[in-house]
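What follows is a single chain, given as structure tokens, in the form predicted on its own.
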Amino acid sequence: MLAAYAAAQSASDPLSGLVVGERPEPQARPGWTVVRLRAAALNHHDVWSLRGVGLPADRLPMVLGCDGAGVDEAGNEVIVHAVVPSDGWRGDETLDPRRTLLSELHDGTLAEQVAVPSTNVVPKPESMSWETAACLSTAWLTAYRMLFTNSGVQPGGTVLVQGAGGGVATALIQLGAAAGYRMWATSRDEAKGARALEIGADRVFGPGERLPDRVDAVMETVGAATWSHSVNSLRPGGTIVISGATSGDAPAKAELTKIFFKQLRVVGSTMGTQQELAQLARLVVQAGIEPVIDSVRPLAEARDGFARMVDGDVFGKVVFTVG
């Protein structure tokens, strides 16, 4: 089958280890199902894997990809859930210390077929396009859990999203606006800031800019570069929900005094559950949300999509069609 896979890794030249070519088809096994993919999408996780982060070299070659949607062995149209718990785990799979994402231990979704546990699929709403379905499993699921499970903010509250333009940030703005939050965002790129306004942000500010009001929650994926601004932007009792640290995880100022004096909450958030993915899919349909898609191209042209992401020239999701 055709697949985009990591054959080697390089911190300085991630594309050098990417191969778009033939890989063996996955074999069915008890408790698992093989999904024939119709669309898949790219995440920064895939680029980090090519850089050698989170994917041990002894697991190569590895088919990349966490996002995907297709048809299972029973003929059902499904969305793939990328969080794979360890054998015997019960409960919230994101809390399993031995959990993995597709493409870390098991081959991922950037292929014509993928094998997943039978519990790792949710129904694709009939009216939802394959391209939209392929966007939801990772960045959008992360955003859903950050906003609706972990922020504690009621509709009508104000939420600041650090770093407009990335996949999670874009999803946060669209989901929050649809749910009745006042969504503010920061961006160092004027064009991406303008796009954020187009997709639902109420206001956009420059990096570190003083806000006109304190916010109820900050959605943090940038890390060190924005941490102090996030802490200083919160009202007393507010919440930072952090799901990533793309600029580093060691801020120059941890702001611990402000965190305890203002009684701020700092909540870590990773991916989401199978149930949350199903709820997200229903919300996207019911609210008429159209995830921002940067580009759509066939899987055979996956290298071009990876190159756009490596260059940072992306706003929204990069989607690959299959078949």
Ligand SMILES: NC(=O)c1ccc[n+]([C@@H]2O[C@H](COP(=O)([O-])OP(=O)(O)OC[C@H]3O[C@@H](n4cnc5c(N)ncnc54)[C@H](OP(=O)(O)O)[C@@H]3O)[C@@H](O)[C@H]2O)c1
Given for the second form:
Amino acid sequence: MLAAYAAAQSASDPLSGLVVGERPEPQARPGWTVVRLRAAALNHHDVWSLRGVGLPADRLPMVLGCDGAGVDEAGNEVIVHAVVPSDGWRGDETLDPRRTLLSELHDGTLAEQVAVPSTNVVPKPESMSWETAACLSTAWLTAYRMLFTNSGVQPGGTVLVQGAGGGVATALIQLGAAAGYRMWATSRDEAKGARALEIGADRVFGPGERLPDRVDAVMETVGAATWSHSVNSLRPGGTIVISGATSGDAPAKAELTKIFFKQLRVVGSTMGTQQELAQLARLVVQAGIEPVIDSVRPLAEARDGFARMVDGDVFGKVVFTVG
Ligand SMILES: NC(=O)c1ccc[n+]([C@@H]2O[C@H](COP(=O)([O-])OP(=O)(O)OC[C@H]3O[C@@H](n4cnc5c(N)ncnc54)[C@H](OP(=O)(O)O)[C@@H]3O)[C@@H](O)[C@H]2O)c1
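Starting from the form predicted on its own above, please write out the structure of the form predicted in complex with the ligand.
Next comes the full complex, and the chain you just saw is listed first.
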């Protein structure tokens, strides 16, 4: 089958290890189902895998991809849930210390077919397009849990999103605006800032810019480059929810004094549960949200999509159609 996979890794030149070519079809196994994908989408996670972060070299070649939607063995239209718990795990799978994401241990979704545990699918709402469904498994699920499970902010509160253009960031802006939060965002790029306003941000600011008010919560995925600004932008008792560190995980200033003096909460957040994914799919339909899609291209042209992400050019999700 056609797949986009990591054949090698390079920290400085991630595209050098990417191959778009043939891989064996997944084998049926008890308790698992094979999903024939109709669409899949890219996450920064796939670039990290090509850079050698989070994917040990001895697991190569590995089909990349955590996001996808398609038709399972029983003929159901499904969205794939990418968090795979270890055998016998009960409860919130994101807290399983031995859980993996698709493409870390088991082949991922950037392919014609993917095998997942049969519990790792949720129904695709009938009215939802394949492209939309393919956006939800990772960045959108992460944004959902950051905002609604981990921020503690009620509708009406003010939330700052660092870095407006990314997959998680655009999901945060769209979900927060739909749920009645006042969404503020920063971006390095004026054009991306203008687009953030179009998709629901109330105001946008340049990197590090002083805000007119302190916010209730900051959604952080940029990391080192924005950490100080995140701490300084919060009201006393406010919350930083962090789920990524694209620009590095060692900020020049950790701001420990401000964190304790202002009694801030720093909450880590990773992916979400299968139940949260099902809730997210329903919310997207009920609220009439159309996830921002940067571009759609056939899986055979996956390399161009990866290049956009590596160059930092994306606004929204990079989607691949399959079949
Ligand atoms: N923990 C989890 O479960 C989870 C799930 C999904 C993603 N993540 C992580 O979250 C991060 C974002 O993922 P994504 O898929 O949304 O990636 P992406 O689409 O590539 O987004 C990158 C974002 O980072 C901003 N950015 C990048 N470099 C920056 C810099 N030097 N200074 C300021 N802003 C910068 C960009 O903002 P502008 O260009 O607008 O400035 C953009 O919003 C990644 O590190 C990813 O691994 C974690």
